[in-house]
Amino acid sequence: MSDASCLFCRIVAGEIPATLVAETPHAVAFRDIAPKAPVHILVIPRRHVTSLAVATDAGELGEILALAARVAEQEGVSDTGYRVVTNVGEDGGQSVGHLHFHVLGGRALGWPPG
């Protein structure tokens, strides 16, 4: 199920150009086009899940966070680190109304983020 609106359901269907770095059955990743670090990959579902408040496939979370893994070791971050993290709703930062995790790394990342 997609939602012809949406911004990740378009570059899901190939409407939207993006440059792909990884995919499984369930999920996509790709360059973030505004990244805050060296690697910044978006790891989101193939299917329209608004955010990580309403999902429900367990199968499907372990999946993208499998491919969130996979990304940051092709990417080459794995060794020094790197941090995954998604944000919900418009308070907790969230942009874009479809569910997806940041992967950042290839520099130090301070806490707070910012």
Ligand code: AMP
Given for the second form:
Amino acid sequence: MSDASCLFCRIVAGEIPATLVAETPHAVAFRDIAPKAPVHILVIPRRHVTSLAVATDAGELGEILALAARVAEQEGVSDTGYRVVTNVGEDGGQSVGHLHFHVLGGRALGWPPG
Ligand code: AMP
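Please could you give me the other form, the form predicted together with adenosine monophosphate, since above is the form predicted alone?
Okay, now the whole complex, with that chain kicking things off.
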């Protein structure tokens, strides 16, 4: 299931360029185009899922989170620490309507986020 008008579906399809760093059968990880930390990777499901609010496939979610941890290891931030976060809806600050988990690291991250 793919949405032709969705930016991240188009990245998955290879129609819009992105720097892929890892992939699994159901998930893809690529560099954020406007990084907010030295390491900033987005991990997304291949199929179109609008946000965590409507994500129901526990296997798919597990695969995404496992890939996030693998990417953090690959990027060399496992020992120093990192953050995995997903924004949901308007108040959550979600700007792209395709589920994505940010993997942020490489510097001390403030808490709580602004
Ligand atoms: P959010 O605001 O949580 O929806 O996150 C969307 C993220 O997608 C932002 O951090 C953007 O910088 C990032 N983004 C937008 N367009 C692209 C793109 N073409 N390639 C990679 N990352 C993108």
